[in-house]
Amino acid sequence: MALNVTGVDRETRESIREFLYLESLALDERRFRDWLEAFADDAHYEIPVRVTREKLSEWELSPTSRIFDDTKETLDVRVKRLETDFAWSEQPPSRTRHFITNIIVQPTEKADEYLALSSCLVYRSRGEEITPSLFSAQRRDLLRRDGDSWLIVHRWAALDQAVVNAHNMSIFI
């Protein structure tokens, strides 16, 4: 990717920053319905599995094993399994906290949608627990205008771990 300015005008590009903080404060107040409506019905969401290879391979990131791999109606069984008392690997619910910084946008071919690279780090607490887990990640959404705000089109995610630092990944990035 060359270091050149995009050609997105300043009032989507923050407009676009604006609604990924506002999507990630959604997931870290536990308003998960909130946050799975800012998700088109057509979207998908995937975090591929990251593999530690020689140098010089091709790939870090296997093109086929994914963590998550989910549609809309996927992620609302995942919501609607955390609103029972049956999520175990939620209980007690975590706390979390989206740094979602480094935020770029680009135009893509269609005129609605918008790709938005952006870093993000999630801390995440439980319990009593003393230590923490966190999980750096790199993010490209795909967002598509919707009137005065956007929906994610597509959520691709890639942990920079290797190995889940945490006893389980019930969080979403």
Contents of the next structure:
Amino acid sequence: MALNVTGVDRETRESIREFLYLESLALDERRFRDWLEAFADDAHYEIPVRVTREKLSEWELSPTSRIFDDTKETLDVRVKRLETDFAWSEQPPSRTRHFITNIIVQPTEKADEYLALSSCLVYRSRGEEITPSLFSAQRRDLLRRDGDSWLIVHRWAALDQAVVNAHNMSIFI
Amino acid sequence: MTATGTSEGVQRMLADMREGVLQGRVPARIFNDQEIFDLERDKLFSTAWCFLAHESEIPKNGDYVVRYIANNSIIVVRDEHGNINANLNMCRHRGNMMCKSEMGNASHFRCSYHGWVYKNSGELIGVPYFKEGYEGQLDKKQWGMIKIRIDTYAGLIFGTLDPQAPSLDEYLGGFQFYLDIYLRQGAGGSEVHGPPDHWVAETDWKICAENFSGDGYHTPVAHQFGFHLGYFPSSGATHSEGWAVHIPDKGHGIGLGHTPGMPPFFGYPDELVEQMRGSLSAEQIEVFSKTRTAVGSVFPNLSFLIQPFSLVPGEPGVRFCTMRLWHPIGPGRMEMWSWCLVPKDASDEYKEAAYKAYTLTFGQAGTFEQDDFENWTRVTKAAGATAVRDVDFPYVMGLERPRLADFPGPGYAVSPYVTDTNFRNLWSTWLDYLTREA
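Given the form predicted alone above, I would also like to look at the protein as it appears in the form predicted together with the partner chain.
What follows is the whole complex; the chain from before opens it.
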């Protein structure tokens, strides 16, 4: 990709950035119902499995293996689960902080849809453990205009670690 | 410390455990202890048959994956003749690692240090400055990569570091009967859906192997949300129904949970059920057709789970199958490898549906998986505490339960499937390895 700045107007760009910050704040404040509202009904949420490969290999992110492969319906199941008293993996809950940076907004073929690339670092602390889990990822979000706000149509996130240094993934990226 | 490096305290604990297991007692200390870890590495993983890979991970000539037996890195590769080889991932010359990626395809491996070149079968064929440096005197046949003994069963590739180990067939000791529910899902058998998830956890591998050798007892509590959301095709009241079977003195065990009234082979497409009626024996059909949950472990560290599951609570589910490897990397610490197996002859739609069920339940972000590891890390932490050094855990469930006389499959079967019977066999087998004379 050449280093060309694409023709997305400042207002759209700022609006999308603000939306991504608000969305990550909802996650960090464990307002999972609010967070779910950020997704379109036809949304797809996926995190492929990364594999350590030689430089010239065809792929490094598995075309078939995924850590998350969710629709809005299955994300809703995950949230419903968190709302029960039996989601032991989040009892007590993880403390997370999503750092969303390097947001680049690009136009798509559809006038009301934009692609937002971002870097995402999630710090996750649990209980009295002094060693946090860190999830570093590149995100690609396809966003659809929804009145004054946006809806996530497709979230794709690629973790930078092939072997994840966390005993589970009970949080969202 | 004795000559073998094991303290008297640990030796005494293991000696006491011999009688203790029979009476239903297992010391907590075995789940998080440096000496126990060292013994496992030197006496268990150095002699047992350990799972390395599934054949469908290396379908083409030259395909390889890098796997482990304890701390030994091993290249599992299909050579140019289609034969499967396993070699230590180490150049014979100065010990450099040959493959630094976890999978790939190569006809040859070339060391990045001094450039020794091996065929993918492990044979040394290229030595730089062979004439000038070695005066052509190096016997290349002697200095190939170091071979690991392997054998296969229904697509599973196992390796052992012990040239004297019994055959894989003997090692499995009849457990093949039960493995077929995972490996013969239809006429073409099973294949991996893709590369495994893997992650690191502060958990002792044995807790996981035990859980998967038939711990139906934890399900209604650890995975209570599943019942709560209406997900689970069994209820708390009927959950204990079914069979638990183990192979005495081999350590392998399986739990076979039933749900009354569930149609035979529930959750498989009709054409696969048809195929299984041909690929399985009458005895296997009798056992498996009734089975809702099949959760089993091949000693020491390979496990499987088959279960019908729907993405949306209340809908009829599809069967997914997870295969998992519990790889010990330190006391109370492991690396987890988890695959989804799908029936090779199933439609792409079914394979995709089964894979989606797997990711939502038992993949790395799976809702059931999350809770298991949360519990297992806490168990491990507790087991490492000094006040827990001399504490035993009770393994008395089903101690007096009679062996079923007319069970159609091999091994020692009891009913219902909620029991510690399999685990007592697992721990006594584990103990046999750890207390063996060198």
